[in-house]
Partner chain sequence: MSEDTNQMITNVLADRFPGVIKPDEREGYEGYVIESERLIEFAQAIRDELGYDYLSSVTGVDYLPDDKIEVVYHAYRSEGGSALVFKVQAPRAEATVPSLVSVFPGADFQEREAWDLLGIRFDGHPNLRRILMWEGFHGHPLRKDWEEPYFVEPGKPFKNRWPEGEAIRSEEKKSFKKNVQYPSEFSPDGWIPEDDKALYSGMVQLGAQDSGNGRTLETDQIIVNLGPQHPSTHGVFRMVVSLDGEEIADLQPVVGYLHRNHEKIGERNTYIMNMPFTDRLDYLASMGNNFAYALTVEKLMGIKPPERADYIRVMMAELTRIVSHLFSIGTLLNDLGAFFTPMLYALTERELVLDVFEAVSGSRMMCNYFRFGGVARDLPEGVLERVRDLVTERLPRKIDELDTYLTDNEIVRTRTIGIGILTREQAIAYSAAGPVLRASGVEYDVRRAEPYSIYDRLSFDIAVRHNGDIYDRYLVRLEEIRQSLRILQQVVRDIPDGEIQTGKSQYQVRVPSGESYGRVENPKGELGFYIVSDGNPNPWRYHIRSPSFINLTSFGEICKGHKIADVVGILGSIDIVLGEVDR
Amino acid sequence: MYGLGLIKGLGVTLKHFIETYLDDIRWLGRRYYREGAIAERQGPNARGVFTVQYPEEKLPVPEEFRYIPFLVYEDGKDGDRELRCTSCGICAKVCPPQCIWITRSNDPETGRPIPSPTKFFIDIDICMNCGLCAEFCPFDAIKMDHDYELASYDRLADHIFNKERLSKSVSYYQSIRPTNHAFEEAKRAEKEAAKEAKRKAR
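Isolated chain model, in the form predicted in complex with its partner chain, this chain only:
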C-alpha cells in the first residue's frame, strides 16, 4: 500500500517521542544535576533525552582527554616550584605547528647549559592539542591538561602562555590522570631500584 512506509517511519518517531516521556517518568525530575546521571543518560542503554545542560552540567572527560599542555612541577623544600623540565627541547622539536618556544638557561660563570628553562612559551592559538609533546617527553615534564574552558577577551594579551601560566603541580597532574601517574611512578621506582642495586653491587 502506498504510504505504508511513511506510516512505519512515523511510528519510529512516535516511539522516540513516547520513550522520552516514559524516560522522564522514570527519572522523576532527577534527570539533571545528579552524580552519575550523565553516564546513564549517555550510556549504551540510553533512551530519551540525550543532551547535557552545559554549563550547569559538564560531560566528564576520560583520563586520556587532551587539551593544551602544561608543565609539571614538584613542590620543593621551601615551597618553591621545581619544574621537571630540563629544557632538552624534544617537545619543541616534535611539535607539529611549532608553537613551543624554549629559552635554555646557561650558567652565568661557565656558559654551559643548565637543565632548566628560563623561558617557556606555548602559543595556544596555534597549538593543535595533538599531544605529541607529552607523548615524547622523556622526563614526564609536559602533560596534556583537562581544562578546556580557556576563552578570554583579549587574544593578543592572553593567548601566549608563559612559564608561570603553564606550570601546574604534580598533585594536579595526579588528580586528572591517576592511572598514567601511577604507571609512571612505578616505572621510576623500578629504575631507581635498579640503579640502587647496581651501586650496591659495586
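Right, the form predicted in complex with its partner chain is done; let's see the coordinates for the form predicted on its own.
Single chain only below; no partners, no other molecules.
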C-alpha cells in the first residue's frame, strides 16, 4: 500500500514526541541540571528525546578527545617551570596548516642554541586539531587539550596563544589523560632502567 512507510515513520516521530513529555512528567522537574542527569537520560531506561542544556550541562569528553595543543612543563626545584620543549621545531615542520611558530635563541657567551623556546605561538583558529605535533614530539613536550570553550570577540588578541598561555603542568596532563600518562611514565621508567643496567655493565 502506497504511503504506509510514511505513516509508520510519522508514527515513530509521534511516539518519541509524546514519550518526551511523559518522561519529563515522570522525573518531576529533575530531568535536567543535576549531577548524573545526562548519564541517566542516555541510559537504557530513558524515553523520548532530550537536549543537553549547554552551558549549564556539558557532555563528558572521552580521554582521547583532542582540541588545541599545549606545552607540558615540570615544576623545578625552585618552583620554576621547566618546559619539556627543546625548540627542535619538529612540531612546526609536521603541522599541516602551519599554525605553529617558534623563536629560538643562542647563549650569548657560548653561541650555542638554548634548548628551550624563546617564543612559542599557536594560532588556534588555523589549528585543525589533528594532533600530529603531539604525535611526532620526541620529548613528550606537546599534548592535546580538552578545553574547547575558546570563543571570543577579538581573534587577534585572544586566539594567538603564546608560550605562557600554552604552558600547562604535568599534573594537568595527568588529570585529563590518566591512561596515557601512566603508559608514558612506565615506558620512561623502562628506558631509565635499561640505561642504568647498561651503565653498570660497563
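Think of the rigid core as the biggest set of C-alphas that the two forms share within 1.5 Å after superposition. Numbering follows the first chain given and starts at 1. The structure presented is a predicted model; accordingly, all values stated were derived computationally and were not measured.
Look at residue 25 and decide if its Cα position differs by 2 Å or more between the two forms after superposing on the rigid core.
-> Yes, because once the rigid core is superposed, the C-alpha of residue 25 moves 2 Å or more between the two forms.
Residue shift check between the two forms, rigid core fit, residue 60 Cα at least 2 Å | Superposed on the core, residue 60 moves its C-alpha less than 2 Å between the two forms.
Exceeds or equals 2 Å, Cα of residue 188 between the two forms, core fit = It does not reach a 2 Å shift.
Backbone CA shift between the two forms, residue 12, after core fitting (angstrom) | For residue 12, the alpha-carbon shift amounts to 2.3 Å.
Please state the CA displacement of residue 45 between the two forms in angstrom, with both forms fitted on the core.
-> Rounded to one decimal, the shift is 7.2 Å.
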